[in-house]
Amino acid sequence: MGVAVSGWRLARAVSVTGQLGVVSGTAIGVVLARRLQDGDPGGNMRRALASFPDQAVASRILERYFRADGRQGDRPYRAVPVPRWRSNRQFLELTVAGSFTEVFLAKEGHTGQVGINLLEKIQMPTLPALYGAMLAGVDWVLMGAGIPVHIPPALTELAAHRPATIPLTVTGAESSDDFQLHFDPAATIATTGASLPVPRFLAIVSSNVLAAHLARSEEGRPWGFVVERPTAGGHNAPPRGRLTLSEHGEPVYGPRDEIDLAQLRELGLPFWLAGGYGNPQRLREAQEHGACGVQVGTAFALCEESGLAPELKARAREQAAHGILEVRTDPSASPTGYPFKVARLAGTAANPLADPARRRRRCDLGYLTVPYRRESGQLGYRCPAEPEDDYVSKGGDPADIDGRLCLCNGLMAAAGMPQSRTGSGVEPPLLTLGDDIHGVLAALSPDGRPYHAADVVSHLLAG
């Protein structure tokens, strides 16, 4: 759904119904820092940090970011450290604490199950984010957008408070290079005690080949799969084979992009289906094909408990009710090169009537930067959505720049935490939803009225 959309409030609301509520772990350190700078209404962040295992770390974070009176006017958010191969201690502490806080609040006051979702493609924050979630007792880990074969053994090491290592993908790396991401819990957080429970790991896949590869792995075998179709919101797997665009400029998916569910069943692992399954009939179909259930995003993204800015949710529901909300699979919006679903809503970064020049290119959050090997053997970092001259000077292909949007800043703005900049105003939001938005809201909010997470669950189970 994006950054902080499936936040602790939404995950908790789903979990108390008996289903699996999942928090987003993307840029979770930035989310914590900005909530604190907004004054922490309700005191939720501070209450969670009061239970953090290392109170010295919690105190440093509060001292650096908490503003009792919130931000005044257009005062910008304080910058946070960006992800790097060898991230500094401040970044690691903030990421661990952010992940802990989100899961702690999602699990507070009930016995339901809570998971955390991370993108394999965003590698540098992965290990500290996992560890923070595990300190809070996360029950499940979901990860896609890559081949997450190294995550199960990392979870085992982190559960024992031992150092964990995963490989870092580096553009231009040579065979003699050994770029590894290493995280030592004891070097970041002062924590002692018994081993932590190892959460169940679900790999998000979109092909039988990847599912079979992961299922055969001795160390990286997941507990099960989430099988995501290209109709789902957010990032989609690119079509297999040569890229073909429709008359509307969207990627064309064909038979090669369909998952053979019979083959998937033969792997003997539980699976859930995602992408267009937000109604009772599709849930029944999934179960008839052997799935344990479905994963739903879009219906929850526009409910009252989601982390989307309230005004943005209201406008999206209203426009969907009038049949004028368009969701487009944009082949170039994401700096990752993966197709990305964008809702064309007025006032957002994806508004087709907006002037693209009104936002000055910049890269100050850095979660989608790609590490590349310099001639010296050192690492550099570049992103197709950063200033064009900067990207090209780092060896980036100019052809990669056209149409790229800053997902980091746009998705953060959609969650009600837009950066404000002197001379260039406030960051515009970027809203991502699935292709089934109109069908979903026809049942849940035909007139654009608000609804709750429990209404979504009741609707899905009604059949």
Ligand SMILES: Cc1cc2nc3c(=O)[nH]c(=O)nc-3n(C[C@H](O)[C@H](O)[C@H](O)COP(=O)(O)O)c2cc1C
Second form
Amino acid sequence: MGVAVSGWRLARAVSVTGQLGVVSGTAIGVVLARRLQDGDPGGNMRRALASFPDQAVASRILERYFRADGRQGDRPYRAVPVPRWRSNRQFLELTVAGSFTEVFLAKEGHTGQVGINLLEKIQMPTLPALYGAMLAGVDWVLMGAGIPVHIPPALTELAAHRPATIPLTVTGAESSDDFQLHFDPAATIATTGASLPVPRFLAIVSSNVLAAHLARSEEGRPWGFVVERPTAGGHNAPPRGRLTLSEHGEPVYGPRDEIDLAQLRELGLPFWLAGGYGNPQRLREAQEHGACGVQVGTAFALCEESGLAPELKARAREQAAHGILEVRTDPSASPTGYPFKVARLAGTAANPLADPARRRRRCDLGYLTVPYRRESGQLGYRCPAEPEDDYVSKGGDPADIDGRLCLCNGLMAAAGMPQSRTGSGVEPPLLTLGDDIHGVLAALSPDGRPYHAADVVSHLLAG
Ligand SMILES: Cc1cc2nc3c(=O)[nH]c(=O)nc-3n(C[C@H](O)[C@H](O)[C@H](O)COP(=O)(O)O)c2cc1C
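Would you mind generating the form predicted in complex with the named molecule now that we have the form predicted alone?
Next comes the full complex, and the chain you just saw is listed first.
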């Protein structure tokens, strides 16, 4: 999970080279709201919103969030509605418009293909985010961190502007409960258009079992797979079996975590490999194993077009060039409980010398909250990175709390849009990168100097 790192600029730069550029759809409504509050330099958000099919929605968003002069000093960003089972109109409109804007800009001025990436685990914004991307003509949808078996049928419904439904996972739900996420496009956005093309769907998997399960599904069969190894940046699948930690406190992966590519090939669906494939030798190797290609994150994250805050990017490149940038697979940082890769840079939430307790816990973006069933049968929402007392009072296990970082705020800050609050300062950024950061930069930026997305693509294809 990254927020706006693979933003429209990076996806566009990759797409114009003839490869598939992918925008991140995570917290995309917040990204749009904050860019508008920062004055929308260059007018890109407003240009995209001018093409949004429902101009009344676009106007409401501009009125609410656009500040021509940006925020004054460290004034806080305006609060945005948090995701809920039955999200309010404002949330739905902002999410549809957010992913529309991102895909619209990534596709602007060329004929290349663009995809959008969403995490299955972040369920509540999924349908409006997909619909907004489809209104902008997204060509591919990529989804991991869960079992995305309900997505292909939802894409078919949304393409016809029909209501779509996916199940909501609720902790403590009883067998008689029926928590579904329902999104009716026509109730949110006025569109008069014909049916939209159905994007191709790639499921991101880390095991043969999940790949086989999805491939067997009649309705939920993906077009293909991205197979992600635990060296990849962002979240990683946990190791199979009992969790063992190394002497450095990192999850230990073994042969059982290796995907069997021969078995995968037998499923007969196209696949791409990810996790440490950011060089020409590994690309060739992947192709020799029958892959169509590779998915690369780390090499692009530090290029000029990525959405990471320029200062953070430059520091990460410099430290990597000196061989001192440490990337750690943290078993407890992510509220999801999945291992999460953190770059241990000074001034970030993952600085080894920082005391995480110094950041006052709060949960105001809420993308990783988990819905749980209260005794009354109503839904509550909790996140192990929220204030401890709140989490426990909502029935959360105190054992879940230790070491959790607020990914929502940390990743927004890494994308240059940190919340600032009177009295408690500015949210520190959190940077995720893959294990192969040194290998990647040795080829692309041995001296720490800037490089471009096109350099990454030509390096990969040079072999
Ligand atoms: C900064 C960053 C953010 C990422 N964000 C996401 C994300 O939001 N969703 C996702 O499925 N994968 C995400 N990834 C993983 C990439 O999509 C890709 O699979 C991975 O980076 C490939 O391995 P590599 O890092 O060795 O290139 C992210 C990776 C990085 C480095």
